[in-house]
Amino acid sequence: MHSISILEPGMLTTVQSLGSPLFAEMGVPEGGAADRLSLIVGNRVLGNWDHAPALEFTLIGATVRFDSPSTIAITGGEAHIQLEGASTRPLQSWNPHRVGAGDIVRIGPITRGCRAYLCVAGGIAVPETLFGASTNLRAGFGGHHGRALRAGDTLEMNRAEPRPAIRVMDADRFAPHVLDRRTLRAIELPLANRFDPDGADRFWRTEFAVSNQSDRAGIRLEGEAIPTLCAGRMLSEGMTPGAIQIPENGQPIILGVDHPTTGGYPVLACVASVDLPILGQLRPRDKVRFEPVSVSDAHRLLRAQRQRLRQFPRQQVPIR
């Protein structure tokens, strides 16, 4: 059998792709990785496309075990992760390692960052829910029978292509990145009548922290209250990864991978998308500040990535 075991899922282990961006309307938010860079590099890693699903963990990490040989790469949060089969060692992210039948990988506690990524080459098999593979708790379709996986999950892996292995031979480009930025750059949107100029400064000049409620909807902000001019209701509207509602209380939310397609919390900016990875790896009691950012330059600033992640450095080498 070519599949992959659960003996321990973690806090939150969930299979997710890049999400399906089509169904808005119908009030299907996107979904995905809640850090889709470091999925995507994953992928590349190993040579399969982009899109191709993976296990997501959150904070503690899971053990698994691989019933048949495989190749994989770990990447996003930092972790100890260890191989134990006919060999035991230690696992390095960001580059792919074999696998043989019947080893175990174990992910422990993620100590820098919230999540990480564990792709396999031909990517985790589940059938596609509205063009995509990735898990919708709250819908409860996609991934796994549209859940978090449980201990005794057995999860089949599509069979890859023979190719030369690759190594991401710089990976401290990306985890930087994703890891450490604790300055979201957004764009602020028009005040009209929702806020007055004291409430936006405020908010530019607070340093927040993150709420231990954050979850993959979205990231609750802790801090100095932003007041509003609409007693922070208003007429639902459409709604965007990374937009920050600013609700009764006042205190921030960014909207994360899964959120409500619609909303009636004034919105006072929107992260840019270049920074939209570095909202899956917010842990709680993170501190975060926000710094404005205008179209055109948040547009170079993704551009840019998009030119990194198209020529990170690689290197044909043998895998252990």
The other form holds:
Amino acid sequence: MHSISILEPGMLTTVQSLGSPLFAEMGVPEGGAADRLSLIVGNRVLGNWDHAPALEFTLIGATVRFDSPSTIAITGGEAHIQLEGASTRPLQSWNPHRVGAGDIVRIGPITRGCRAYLCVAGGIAVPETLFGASTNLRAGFGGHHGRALRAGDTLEMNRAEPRPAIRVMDADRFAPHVLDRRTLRAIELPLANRFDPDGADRFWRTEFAVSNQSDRAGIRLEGEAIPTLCAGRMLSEGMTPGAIQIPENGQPIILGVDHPTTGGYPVLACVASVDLPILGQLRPRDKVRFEPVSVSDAHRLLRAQRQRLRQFPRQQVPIR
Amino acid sequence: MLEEVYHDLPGAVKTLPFRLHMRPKRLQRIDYSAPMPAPAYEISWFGDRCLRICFGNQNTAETRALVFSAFQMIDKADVEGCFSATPAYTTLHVRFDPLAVREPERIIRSILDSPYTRPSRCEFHLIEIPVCYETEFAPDLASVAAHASLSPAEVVRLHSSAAYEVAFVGFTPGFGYLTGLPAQLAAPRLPSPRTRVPPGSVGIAGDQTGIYPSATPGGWRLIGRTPLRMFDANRAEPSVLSIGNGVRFRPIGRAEFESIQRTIEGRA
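Taking the form predicted alone as the starting point, write out the structure of the form predicted in complex with the partner chain.
Full complex below, order starting with the chain above.
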């Protein structure tokens, strides 16, 4: 058996891939890794497809045992990672490591950022649901039986093609973008009859704190209340990840990957695609502010980020 | 504009096995061949990878029909790099890869303004949802009845005799926003929401009625439960409801509830 066993599940561990934005008209959100950039880097380090399914940990990592040899990479939020087996040593994140049959990998509390990804060569093997492997906890589908992992679960891994994993000299150069950036670039929507210019101005000036009532569906912020002209209510309409809603109490909610596909709170701005992965790394009490960006600048930034990802496999040396 | 035709399909159970209990009856036709008013709409960016098409701010049957036909036209056009469209009461949000789609606004305008892509006739299903209104599944039936000054039996009769329309599916997988609740049945939300509403629960909140597809916290007043799985990602058609469907609720007893539930579980 080419598999991985969960000994301790951590706080909330799910199988996630890149999500699929194809079924919005059925009420299905995009889903997938909350920080897709870290998942993509982890998969590229191993020579996987970008969308190879991996484990997503939230705030506290899991302890897992490999039942057969594999190559792994842990990316995203920073945590202490300990390998226990033939040799016992700490593992460096953002880099590939060989593990042997029976080896145990312990991922501790995440101390910088909010979510970490354990990628395995070939990816975690789960049945495809709605063209994806990602877990949707609310509707209970995808991933491993549509639920968070528990102690005792065993997950199959795909057989990886025999290609050398690569040691990337500076794979962690993506870390500062997702882990340390606390200014989110966002595109302002037409204010229409929903906000007045003073309310919008206050939004762009305020520093908000991330509430602990935040999850994959949305990040709740706390700060100076933002007034709306429609008492925080309007006819329900389509939503996307990154949409910043202002409900009655004036405290913004940034929608996450498992967002409700429609909603009735007015939206003031939307986080630019280039900064969406940061949302997956915001942890309670983090401070964030917003910076307005034009649509064309947002596209330019996104293009630059994708180019950086494309150049990334060039700087590699095979590991032993 | 609206012409309704109902056909009973007694053979449906045998010929459409996986649609058993989903599509026992067809069908409702909406005829768009009558000239529709030229759609007036506004397009604006909703972030950097989504366009919001707005057909006005009046939630009327005409506006919803415009949204629906626009949704179908964009869906059929199958633009490369265009992922999905989210219809709602008066808006349609179109999601795409901004680096793959050049000039998305122009593309959308050319689709929506072309007379050739306008659907001349759409077929819809009338979906019959079996609902057990018995006390065990209807903890709030009495309070809805009291609020409406009706007997519980009259609430059930009104709720199950009205014709509803799925304005759109949204919020959570498989949740249909239904229009058409009889005005007398409107009832406020619960003062404090339940921490867990069982899947299949049929509820009323304000002038809306709907079915919870999965177990969630919720503040709607519950008046019954359907044994159908409103959303099942592993089914050929995951969502029982989709935009434009007609919906009726058919009252069933406890025995039929359990028998339908067994049939569904047996197939899963």
